[in-house]
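Only one chain is given next, in structure tokens, and it is the form predicted on its own.
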Amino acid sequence: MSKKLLFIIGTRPELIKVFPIINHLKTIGNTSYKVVSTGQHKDLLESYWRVFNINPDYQLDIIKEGQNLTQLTSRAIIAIDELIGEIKNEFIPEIILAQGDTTTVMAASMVAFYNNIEFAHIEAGLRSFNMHHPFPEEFNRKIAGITAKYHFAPTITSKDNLLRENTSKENIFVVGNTVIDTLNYFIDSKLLEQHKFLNQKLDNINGPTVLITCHRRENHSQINNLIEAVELLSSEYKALNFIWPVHPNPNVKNKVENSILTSKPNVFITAPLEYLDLIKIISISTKIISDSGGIQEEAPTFGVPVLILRETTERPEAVNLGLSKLVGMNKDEIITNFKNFNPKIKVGSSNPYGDGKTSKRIIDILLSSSKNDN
């Protein structure tokens, strides 16, 4: 009999990367699982639940206007813990699963530990080796790693990071990254090919495209550097379309939407994009400027180079292969590398982050563990 699994999801990237695992469970007819939404990205996730055909079994509400990280963390821990207590008569989870490095993930790992429930960390072992880049994600994933029984590492590099932290080798499984499973699902099913932009502003864009995203907390204070870089580049490269889906955090949103970029004819400022809109833009981009971890992983599939708005990256594989480059939030670095970093990436070449079979590996490992325990 399968172990009962409880997926705890808080943000949009988490849902994107947990989707293929849940989808695989559906495919094999396994119903021994429940899904929790903590509400960390409540508004951003609303349409994504529909896209991925997942209905959370339990909805939490951990976001309160004006709260700081300490308050968010405490609300997340209390809400998840109270839920475990409330559902114990109908569903006692034997394994709690969470993906990545958000406050939701750290809180889930701690609650699992305090309740003596096994914790499975999806995308384990990523390290930048700098507690403030990214902040607070580096801290969150290290805490999650302390409590995990199952470390699902995406790459050998991630596994090596865990081994250096004295994680038991028997608990580390190199499985790839589930984001490639999700990507392949929409490519192979032709859903991406058939997709028409839901954001009507994108329908009117013709010609080569550059995607820009920026959301990490450590970059908020330097967002003006990026705005100035995009202003200069859009003036010099008038044939390029610069598309910037702006993160709703007011530290980003207010500065971008009140900047000179709004008057540039080839700069398109949009609200956050639906998943398929975003992937379609990635697939047709000539270059990407971003601090997103997911985009670093997705871009190689489409042969698109990424200028990473970070000082360090916990996803060094693409950088080491010359597919991406770290530029930080330095205006001159962004401009210089936009002009000079032009690697030739073969579309269809293998993606260093996964082969699309990660979800099956994860479930096979958990089911095998379940059999061994009986």
Ligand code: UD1
The other form holds:
Amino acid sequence: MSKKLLFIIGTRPELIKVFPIINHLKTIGNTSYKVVSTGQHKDLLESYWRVFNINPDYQLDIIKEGQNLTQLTSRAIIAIDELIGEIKNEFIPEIILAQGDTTTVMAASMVAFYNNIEFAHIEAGLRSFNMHHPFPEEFNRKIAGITAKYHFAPTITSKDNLLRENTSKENIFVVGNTVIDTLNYFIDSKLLEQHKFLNQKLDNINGPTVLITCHRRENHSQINNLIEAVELLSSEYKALNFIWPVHPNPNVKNKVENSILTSKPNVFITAPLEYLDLIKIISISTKIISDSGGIQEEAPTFGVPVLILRETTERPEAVNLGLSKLVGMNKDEIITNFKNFNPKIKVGSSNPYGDGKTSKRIIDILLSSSKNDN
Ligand code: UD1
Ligand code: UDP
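Right, the form predicted on its own is done, so what does the form predicted together with this ligand look like?
Below: every chain and molecule of the assembly, starting with the one above.
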């Protein structure tokens, strides 16, 4: 049975993680879906739509320089709601789908609720149990959890979090994380193996690398600690190449691009990297220093340990297996752990976040369910 699905995508990780679901729909020849780009990451995603071969059917424009979270949220809710009204003669969605915990996702889930449309939450049940870490994502995903009819939990831990919030167990499906489907797609097709760096700065890299990324709002005020730690580490480990693709948020970009790091020969400050450039860097890294959710999930596939620039993580699986470690944003902690945290990870061992078959599971569940279930 075919159902009308509306995917709402706003930011980089959402597109990366929704891609394999849409790809699966293409493979099985299902055409009853449409894709909305809210434009939350208009610049960051420009080239990604092409790489992932997805043309959004509807383009919104919710990002505005300098807007705060309330303004972003209001613009997102209004824009998505207006779109649902405008397209009702051509496409009435039966299920709205969104992935993760961004403002786009929270807004999509609320608009679905107000319009009496079922909402499917992909990557459901992640919780840090701290409303300020990560901020505002813990709030966003809890809202999505209230409005969702379908909770696609990546792991047993995320399922248990939802059960603790009294979510009906019939509506929770442990399916893995689609981020691994995306990774496996590029690994299995040999596209990763054949990939030549698009960013020319990366051509100058000779030898092992350390990837650094940082963008969380609660870390903005402490970026200088990270800059100082990287400065010291790059002086001490001259044979290592430190690659830092900088997030376009001005609170990050301005500090990093105007820092002492730009004068260090083995530190490469770059614009955000294209997906395959980034994955290739992960694959040749000896260590990662990051507050990214997606990178925490991708690293185990390549056996690379992550020093997580956070106090808590809603993705505890890799930490519990000893593959990654929470180090926060304290300069000394970052340096000490960089030196001492050296887990032996077997490359090719299974990734705790998924097995690459998540998208098929999600589509099978959605297409076989009936409106009256639960
Ligand atoms: C957003 C998400 C965060 C997610 C991250 C993934 C929210 C509130 N935050 O954080 O959960 O982990 O994306 O990367 O949903 N900007 C641009 N061009 C872009 C994107 C951003 O210039 O393509 C700049 C703008 O000045 C914008 C600022 O970055 O105002 C912040 O963007 P925003 O989407 O609000 O937050 P992120 O930090 O990107
Ligand atoms: N990523 C990328 N280029 C970069 C940095 C990250 O393609 O320069 C990818 C990364 O591989 C992962 C996703 O973007 O799949 C994570 O996005 P981000 O760290 O912005 O957000 P989070 O996962 O923390 O929400």
